[in-house]
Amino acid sequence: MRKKKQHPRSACARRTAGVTLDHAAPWYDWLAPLMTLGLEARLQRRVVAGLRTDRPMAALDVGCGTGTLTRQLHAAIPAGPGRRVVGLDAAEAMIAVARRKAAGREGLEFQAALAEELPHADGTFDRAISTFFFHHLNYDLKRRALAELWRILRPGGQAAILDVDIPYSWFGRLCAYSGYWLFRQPEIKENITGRLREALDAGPFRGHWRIASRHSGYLSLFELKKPETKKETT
């Protein structure tokens, strides 16, 4: 495999070993639907629909890119005290676009930060989502990012991850391996061989996740839950 071209990275992005996409920010909103064969909008609706958002709450979108899904999540959560939706990405150019598109929306904010070092206190969020992000992380970073998701979720919190997974059809294998060879990312190969599932089982979400649905022969929507804290009995 040829050596992968190195693109310029923002100051925040240079702090992570994960793949970041500062260089793709100007055309990302055109590229993402193309890479999902036109299914991006439908998949995003599926992610949001799988979350319980029946009251004002705090939610986090990890690897938010230009914030398309973050804005959908914000719209799905009822307005009121306590509604706070945060989109987070290491690519500062992506965050700049996301902030511009979200200008004026109360309770919606974007931060340049790392998934493996979330800048939030324990138990800050009720919900967390991440789409097409974990295939940019190597196995160690996958585990660290998942541990951070667990940490920032409140007891009873819910998370959803949509990403490349073990292919289950010839079309899925074609799509998954084409992406791997096109982008020359070993992190994608890890997802194809099931290492995202391994990372889920190796951390605090062990026994608290399931595959809610599968799509396009190679994508999985993972549902993660943090159990309620057991009440002490007297």
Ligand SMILES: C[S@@+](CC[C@H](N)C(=O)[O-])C[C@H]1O[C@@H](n2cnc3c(N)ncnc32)[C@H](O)[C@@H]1O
The other form holds:
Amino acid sequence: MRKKKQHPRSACARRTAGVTLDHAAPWYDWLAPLMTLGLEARLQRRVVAGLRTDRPMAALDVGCGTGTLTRQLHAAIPAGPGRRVVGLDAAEAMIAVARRKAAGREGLEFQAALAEELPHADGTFDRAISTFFFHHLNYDLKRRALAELWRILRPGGQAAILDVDIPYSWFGRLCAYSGYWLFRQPEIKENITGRLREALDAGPFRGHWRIASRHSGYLSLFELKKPETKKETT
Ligand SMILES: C[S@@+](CC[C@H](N)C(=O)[O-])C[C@H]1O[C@@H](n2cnc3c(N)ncnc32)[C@H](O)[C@@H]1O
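For comparison with the form predicted on its own, kindly provide the form predicted together with the named molecule.
Every chain and every other molecule in the complex is listed next, the one we just looked at coming first.
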């Protein structure tokens, strides 16, 4: 595989081995719908629909990019005390765009931070989502980010991950391997060969995740749940 061009990275992005996208921030909103063959909006609606709630709650979008999905998540959670929606990305340029697009929305904030070192206390969030993010992490980081997701979810909390997974059709194989060759990203190949599933099984979510739906021959929507803690018996 040809050597990959190194793009400039913000200070936060330089702290991770994840594939960060400061350089893509100005055109990401044009490119993302093309990369998903126009399905991005429908897929995002599907992710948010799975986590819908009838009360204000706290939710986190990990690897949020320019925050398009974060804003949808915010809109889907009823307003009121306790509604707090946070979008987080390692690329400071992405966060700057997200903040601009979200200006004036109460209870919606964006942070430049790392998924593998979430700057939040245990049990802070009721919900967490992540789309097209885990194929930017190597196996070790996938495991660390999943452990962090578990930590920041409250018992009974839920998460949804939409990402590249083992292809199940010739079209899916074509899309998945084209992405791998186009971006020259070994992390994508890991997802294609099932390493995201392995990471889920190797950490605290073992036995607490399922594939809720499959899309386009190579994407999976994973649903994760952190069980309620058992009541103490005296
Ligand atoms: C393909 S974009 C996905 C953006 C958005 N979730 C979407 O669905 O359009 C992946 C994002 O992950 C971010 N990223 C990569 N490594 C990261 C890390 N270790 N922690 C947080 N974000 C990271 C990149 O900067 C990039 O914005």
